[in-house]
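The chain below stands alone and is given as structure tokens, in the form predicted on its own.
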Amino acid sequence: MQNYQIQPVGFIQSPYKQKFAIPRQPRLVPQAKAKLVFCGDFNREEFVRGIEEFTHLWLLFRFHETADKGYSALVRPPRLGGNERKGVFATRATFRPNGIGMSAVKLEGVEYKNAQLALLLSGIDLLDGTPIVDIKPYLPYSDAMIDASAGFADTRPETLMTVSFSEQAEQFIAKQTRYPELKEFIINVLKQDPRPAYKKQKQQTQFYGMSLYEFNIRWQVDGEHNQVIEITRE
């Protein structure tokens, strides 16, 4: 077998600091804004003449935080509780051969200051330094087949959680002027019930953390109710 090296073309710096409460799948929320910064030779506009032209990209990265961990044959995805194991090649987990993920993004328009070019994106799902190995733009007659079905993943995942602010965290996010969308992007974010699927049995109250931004975020659920207590800067 012959072997093949990559090298990224670029480097994601988004909002997710930590694996934790990075939606499952991109645009889930759309709030989550990041830029994709290119590297070395690839640091050229004539790399990007035209992509303006598309809405939305696929992006090809690599896992870094998790490809020095090996792959599994099986895997437990989360959407079936972590309960039932599948394939690795018919999931989206991270453990797996080569460590390659691909992910459908927003692109927003490209920026070129100071001789740095990136892409500024939305809907991101993608952990802050993830490189990135290809960039494809998406094409809706050939990428969007709608009677295409996903089996376990055949619907958009959604809960019936609830979110509430403390005063403090309500203050806190009034007073910041930097994103305009942080109380959404929080809402959303934790609407996706981040938590891992065999803490989402128990029923007594639970405490959680997460970073996002340069913001150290601090939340309690009780039953199907989210409420950020309190919100802080690194």
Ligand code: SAH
Given for the second form:
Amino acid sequence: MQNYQIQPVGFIQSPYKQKFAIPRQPRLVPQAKAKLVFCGDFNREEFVRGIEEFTHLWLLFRFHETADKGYSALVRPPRLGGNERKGVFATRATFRPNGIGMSAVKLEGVEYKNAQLALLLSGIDLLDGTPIVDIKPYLPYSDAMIDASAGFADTRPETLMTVSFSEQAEQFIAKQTRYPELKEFIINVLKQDPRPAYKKQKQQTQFYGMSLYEFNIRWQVDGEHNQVIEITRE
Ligand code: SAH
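Can you return the structure of this protein in the form predicted in complex with the named molecule rather than the form predicted on its own?
Once more the chain from above appears, this time first in line as the rest of the complex follows.
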């Protein structure tokens, strides 16, 4: 067996500070903005010359948070309610040999500021601090397959959940000015229903928390409804 060494070309700065509540694929929440900050030898504009001609990029990255937990041949895709098992190579599960993830994301811009090269991205599904191992332009003529079908994951996950905000949450959002899209962002994250599959069958009210940017967000789930109870600064 041949072993390879891979070094990151950069790291992701993301509003998603923990795995819980990150959407299961990119582009489901367009307000999820991130910065890809280049490191070491890769912090040079030559590496990205011409990249702004592309609207979308493929990111190859390391599932760094879970990589040391290894892999299994069979996994339970959340799409199947967590009950049925599929082969890891028939899924996009994070627990896989080599722990490599890939996401097609939108390129919003290229930044070179204070001798630091960065790509501005949106629609990401990546945890803060994710190491990026490669970047490639998305090629619609080859990568977009309109006749493709995808079995148990053929359609975009349904977002039937509704979202409302408490008085406190509304005021908190209105007062902060740093993230103009904060409300839309929270709504779209909660509409994805981040709860684990087995919790979705439960009837009673459930309480959850997540951090986005520097905020702690607490909400309650009642049937198909999410009510954001409280937002605080960390
Ligand atoms: N689009 C990628 C990721 C799919 S799995 C692919 O298909 O390969 C998506 C999940 O990855 C998210 O819900 C999030 O919880 C998890 N995730 C994102 N970044 C991660 C990281 N750095 N380490 C471990 N898990 C991560």
